[in-house]
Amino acid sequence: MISTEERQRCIEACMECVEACNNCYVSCLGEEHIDMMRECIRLDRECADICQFAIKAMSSNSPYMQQICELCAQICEDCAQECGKHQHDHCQRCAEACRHCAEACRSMAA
């Protein structure tokens, strides 16, 4: 059984990840070599979207919450890996938030 505290921690991690991904997305659009940022931008959007969906699933105690959190963790890991390739501060902050969120979501999915 998932505790209320564990669920709240995961919701908060997802909210932080959404914010970091949205900031990274907007910042990447302003980078000089935007072609090099294409995959980062795409994953920022995917990650923010699935995190928002996971927040909704956890908030409503969806019976699919664990599967959604598992998918969220995978997308967060992919986004963290891509953002981690770039030296921009916004990418590094996003990678860190994504790793934290993936860890929280994995614990929800277990």
The other form holds:
4 protein chains.
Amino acid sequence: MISTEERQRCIEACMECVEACNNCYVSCLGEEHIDMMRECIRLDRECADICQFAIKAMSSNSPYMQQICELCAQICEDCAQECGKHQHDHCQRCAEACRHCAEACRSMAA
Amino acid sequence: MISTEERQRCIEACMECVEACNNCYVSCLGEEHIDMMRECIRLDRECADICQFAIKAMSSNSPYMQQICELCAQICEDCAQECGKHQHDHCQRCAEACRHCAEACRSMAA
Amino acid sequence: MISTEERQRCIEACMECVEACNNCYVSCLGEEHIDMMRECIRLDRECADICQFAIKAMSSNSPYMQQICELCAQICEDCAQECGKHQHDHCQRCAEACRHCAEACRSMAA
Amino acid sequence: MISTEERQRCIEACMECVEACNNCYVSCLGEEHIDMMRECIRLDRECADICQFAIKAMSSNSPYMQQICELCAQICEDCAQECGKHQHDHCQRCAEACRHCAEACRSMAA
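Could you present the same protein in the form predicted together with another copy of the chain, rather than the form predicted on its own shown above?
Starting with the chain above, the whole complex follows.
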């Protein structure tokens, strides 16, 4: 049974992750060495989009919210791993938001 | 020129509006007198979806963010007006979130 | 290994499903006996939204496309079952599109 | 007054545009000279996303569909112009799909 507090915490973690990923996405597109940011750009978009999907599912009490959160957790972990490799501030902040969101989503999905 | 604070304030207003609209949406679908909630259901979905679209635009620094915020403001106003007609708590809370979001979006679009 | 033809076939099945679900959704909201259409409305939206998510994943060659298609197949099956209970033309057409889409998504996910 | 045929034609143009833009997006991310594709990547995503938003609006008979199509037309035109500058097959095909979609959306919005 998922508590209201747990769900709210997960929605907020997803919201922070959407912002961090989309900010990292557009910042990567402006980086001098964009050649190294390909995977980061791709994963930032994937992650921002699944997080918005998870927010919709949780806030509309979807019966699929746990499955969506499980997928969201996986994408957040992949994005955290990729962003964590880069020293740009936007990447480090994104990696942190992704790790936090992955944790909240794993807990929702359990 | 849009300040970082103004944009952040608008993103947060949109996020609250997404939650309020999706919560109102699913609550309306469970109301005894659903017959009276048709417009509310339809507008809740429209409003939640355009707010998520506006969040994506603002957080990825889209050159179209002002036009998207202008449309978002209009849909929020329409949703606020419809939800404001109903006495259910979820409708009243949704109307309030929509009004607040419409204001923040109008200010972004100006 | 997924062939280009199989993916294209699945994208097209998802596109037809998006149209059928959104059409059924708005038609249900206009039905006289809306009281009986609650589950149909809710599932139509879920199904239209996951289908659009799957289209994005497939057309951008996402590494998560198979997991997204698996979830899409399940939601399509649930929507087909619910819509199949109702005799309205829009429900029957939606159930058919959902069954077809579920099949294509199951084949993608396999 | 918008005819059913006109709307269907616009939905189909948007669907082709979603596929072309997302394909161009992921292909640009794999290009050797990604440095030159920054604007193309950014616009491909914007365009694919607004096209999916327009499809949802048209297929659910949204009262905002004309305003959404107007915005969609503008983004399609911008994406067509950017993609048209590049000689890659995926860019040329994307530019063509965007021009076609822009036309259909302008006609819807009129």
